[in-house]
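A single chain comes next, written as structure tokens; it is the form predicted alone.
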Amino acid sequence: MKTISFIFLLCMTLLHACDRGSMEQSQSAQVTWKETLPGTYKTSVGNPPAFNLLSVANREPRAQAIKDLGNARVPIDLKEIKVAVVNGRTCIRFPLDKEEQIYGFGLNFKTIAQRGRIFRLHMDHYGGEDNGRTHAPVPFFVSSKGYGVLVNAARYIDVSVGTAVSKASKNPPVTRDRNTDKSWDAQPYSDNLEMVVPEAGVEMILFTGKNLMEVVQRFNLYCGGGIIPPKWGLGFWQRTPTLYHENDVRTEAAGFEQNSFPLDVVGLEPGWHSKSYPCTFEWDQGRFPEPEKFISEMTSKGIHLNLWMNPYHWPDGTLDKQLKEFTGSHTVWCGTVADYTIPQARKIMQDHFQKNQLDIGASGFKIDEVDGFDSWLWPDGATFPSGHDGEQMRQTYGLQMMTLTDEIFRKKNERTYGLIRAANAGSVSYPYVIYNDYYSHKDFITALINSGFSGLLWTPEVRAGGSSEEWVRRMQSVCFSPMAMINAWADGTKPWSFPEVYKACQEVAFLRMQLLPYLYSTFAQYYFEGKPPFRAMQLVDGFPASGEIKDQYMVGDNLLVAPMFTGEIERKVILPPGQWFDFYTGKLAGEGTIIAKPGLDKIPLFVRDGGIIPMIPAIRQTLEWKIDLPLEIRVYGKADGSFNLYNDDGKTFNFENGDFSMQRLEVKEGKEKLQQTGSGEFGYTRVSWRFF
């Protein structure tokens, strides 16, 4: 409670400092917005530094895809957006309508709607409170009016969403006497959203759309567009305990095969390094005496290896010596911190990764500890040889690691998929999923829903379960997320740790594998159109644009997921307009609000009327995913529907040059149609239709 009070007072002090006199005096000064792409407007006020979030992300906007969205009206009077530079800080004010709601501002775990909140966007490990300190403090918000704004600054940003009352308000709150008026409120009505950036200037980009989804699409496409993971990345993941030997990994993989459970990726936690916390980035010769031979053996069994690291260098290690002149003023766990905004430092690290990890077959990385805590991370006053300060580096270090590793995989023309603890605006085009050490099942689902507003991917990973019920419910949720993963570094938990629910866990894992064509096509939509694969209900066409729905979400256009939590035997599900059908049986589930009673072995899943879900037979590994597998196209309800079924080689970036297949699936008046576009090489060849 003390932490919340301190942040509230600090933010209000800064906001009021901007408000006193100077903010109002500058309101007559017009901010000039320039339309750079359809529905996309940009402005620069004061003297913003060249170093910002998008400069670090270093991606060009997907201009043609944004143009394909067409024009959209601006639902806000741009003259009402006020900006002033006061005492070296940039103060921004956006008007808010009475019923307007605000979403976004990065990865929140407890709240979806942000109106009425005050916070500071600050890169940090999540501490259990939605106070702005989070793994992805993205300074981008979406308004229910149909627009969104990115404040492109690599700084801690103070935000007040409908809390600060300006004397210049056009809709001032009613003054009430607390002694006699029971409707007195300690937080009077406010008609503005205010932000304070601690720099003497700022760049902002405003996005419009015909609906909230289109606003998010433009933002994602402007930041480079979404990603299509390698096919193996959408399979099942298992992370090993610390200090595992290569023989332990062999035993781990064999256990999955013997128990007939999907497995595509094994993640090696601390122990593959010769030293960790900080790291050497060199293989431990005792545990992995011949890493290249071992990785080749695992690859032959369909297993990809993902390597844990934190990016701090062991003192006097090989890399520490090479990078010494490119490191900051402070250490982390006695390890040096390289400044990867410097090209020479990037090259040294990339060359090492290339030679010692990629060239011998490692498939990707888990980049840990790039977010916080204050007690061990460098302070804001730290200095770095590039001239960027500790605050700027903290807000962008996750992005720096994403870009550094992505570049070497692209050089190899090999897609990767990994994990990271820190992201920000611009990370949408990088193949990393966020995770953390917080462990609330309900909050994990809220975070998954929030991720879609800010260009993020989040996994509600499974680590342990206090009961068999909790275990199976967590397993069900993770199978409908960007990464189906058990993160068992602490105790070696296995999918069969609770035998009484193993069958249910096995069934939902195989269901994910059956749904791979649908999931893969949904990620392709992320890349081509900017639509997040996992999305809040507010992003569904026809669904109310305001509200706080924290426990159900969409996967793609057609599939609604309503997770169950420990202790629940039924739950309320709010369906978008129209009829919806039970995924498993095809029976009509209803319209509006329904009650789901799935039993312990099922996660509630619903498909819209006319929804098309392509599925393959259950496979254990993605190496079995072939175009000659029987493809069942499930059609739900009686309405007309369509679906773009995407496929490519599953491993290279050749799809960016048009080397992919797009099969258009259509149902009109009860008759099916399949039309092939793009390369025919990857089109499914054995197709059958099933009408529910």
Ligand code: GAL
Contents of the next structure:
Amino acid sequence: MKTISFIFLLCMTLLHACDRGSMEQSQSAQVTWKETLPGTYKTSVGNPPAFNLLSVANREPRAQAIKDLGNARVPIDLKEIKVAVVNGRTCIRFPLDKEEQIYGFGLNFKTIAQRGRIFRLHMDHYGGEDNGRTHAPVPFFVSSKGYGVLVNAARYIDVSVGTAVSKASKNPPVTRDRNTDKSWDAQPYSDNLEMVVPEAGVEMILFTGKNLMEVVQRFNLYCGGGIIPPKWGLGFWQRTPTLYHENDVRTEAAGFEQNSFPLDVVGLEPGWHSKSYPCTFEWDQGRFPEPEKFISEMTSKGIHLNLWMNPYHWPDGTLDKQLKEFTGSHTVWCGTVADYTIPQARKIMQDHFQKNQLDIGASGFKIDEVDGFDSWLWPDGATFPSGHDGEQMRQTYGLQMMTLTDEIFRKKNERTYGLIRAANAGSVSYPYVIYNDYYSHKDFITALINSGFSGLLWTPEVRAGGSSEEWVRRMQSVCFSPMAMINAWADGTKPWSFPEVYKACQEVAFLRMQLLPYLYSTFAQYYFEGKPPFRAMQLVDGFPASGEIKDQYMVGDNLLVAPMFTGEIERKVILPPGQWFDFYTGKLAGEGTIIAKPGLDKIPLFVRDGGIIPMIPAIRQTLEWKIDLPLEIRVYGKADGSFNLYNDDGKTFNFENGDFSMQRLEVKEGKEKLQQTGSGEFGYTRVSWRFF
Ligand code: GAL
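Go ahead and give the structure of the form predicted together with the named molecule, now that the form predicted alone is out.
Expanding to the full complex; the earlier chain stays at the top.
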């Protein structure tokens, strides 16, 4: 493996962002980039602590999958990345070209293109502004030049993306006289991206790629690769009101059956605990007198139960007593906060979950309140028995809860799929989807688009609707997301809450069910190749690498989704190069920029020329998803195309050992071909082709 090594001294003028510390005191930092895997370079500067985001995520890079991507050149001069350790902080500077655009930095809700923005990457509940305080403040960016960098530190990191102007700049801004020059700008041109990590050293990993997608793939694979949810996880979810009794849950599930609406998962909110918040993690005897019996009854109806929690312990509850010596200095809602970086603490919690939740059939968790707000979470000065401080715990508590719960499901060889309100770099290989209490439909879609740059999954959950129009538009977009869910914890809404649009809601939910083979194969790409299932347009080959498109996205390789928002009767859709076809009719939709005018009952969907979309009949629950269902392979347009149709047992990790089927679908000059690979016996047996 080639080693690129550059040694240089840093002088005061180099790093404007570090001006708080005297740069004379700065250590000379040696930056040695070592190519550890093809297109993947690592450096460690100064003395970074062993505790970082990836140490918490605790996954091995998927080395073979990265090797399979081959080599890619480094599109920048690595000598131009400057690092200095000043007064216990590490300042990093990346060069920016004039036309260069930057994406990523975690879950942003209003913006995709980040040049010109300032962040403090700080775990928090999203407060309505893209300033770094978010549920997933991932210190990873992707440059339109074709590289990306992960700053692997569990700290609040300051970022200025093209705002700071160094005296040493090679492309300084023009000085203008505001008195006379109208083009004076308070934000002069900046040719760099600067970051400050409050630690005396840092580890960074740089990923290259032949295109932006490949950069993201390398990052995802390096962090362990994406996940394949259990099949039931991709069905429809309904979260029930907080204090529901098990009989209410039965009635709710029956309602879905009577109204013929898909339902695979019911989420129980705080009321399943005997007390909350903080939580006891024990079943409430009144509302759920016989949880095991209840869960098994639900399971027999094809319904999986997901359990809400916040991970803070009810004082003097059973767990609190056992965990006492492993808890931090502060409480959250009077509940103790266990330090799950300590193996004994993990084991106590895991054993409890195992015995009281997993072994009686619960399918997963919704892990709430691990993000913020400052006013109720522990302060940065909090101490924890492992020695990690409040800031480190804040940045990683969500990750800790993901690894803790994932481990017990893995031990049972059972896949889970759940929700979490805090994630970070390294979350990609954990089966959790992020959500929050914010509720802007448009911003929810922008978050969905951003999630794909940072190894995250996001659900634009539906809770309430100001009108039937809003309701149906939200239902349509949530069905094209990682988790199709109504979160009725507060409002008690149902899919039929707005009867006038019920049919359209039903149609789109069933359409999701029909598309499950496509969606599942798209998640398989996430696992095998690191390709995010929900993608920004910039990740499509041939699409301009720079730009701000925050209201349309791709699901997998072939399907473009252009959600409609309240008040809109038509919208602009920017298509990647080539001809695109209307998903519903198969008719040519156009090329370049088009206008979609879909009516209230449809979400605009487009398929690329040669795009293949495999579909099954409209099943209500994933337990009906069998290999002998008639599978229709839709082929759009005239171009040649191919698709890897993936299938496995849908619930275990056996696929990791090769127990899956891959059916390669190919169309060449109008002729179809199906080739079966993989060692598993999960290939669809009743296949028909439909050429539009
Ligand atoms: C909130 C969460 C909601 C719901 C609620 C229950 O923190 O975001 O989705 O679970 O708690 O109290």
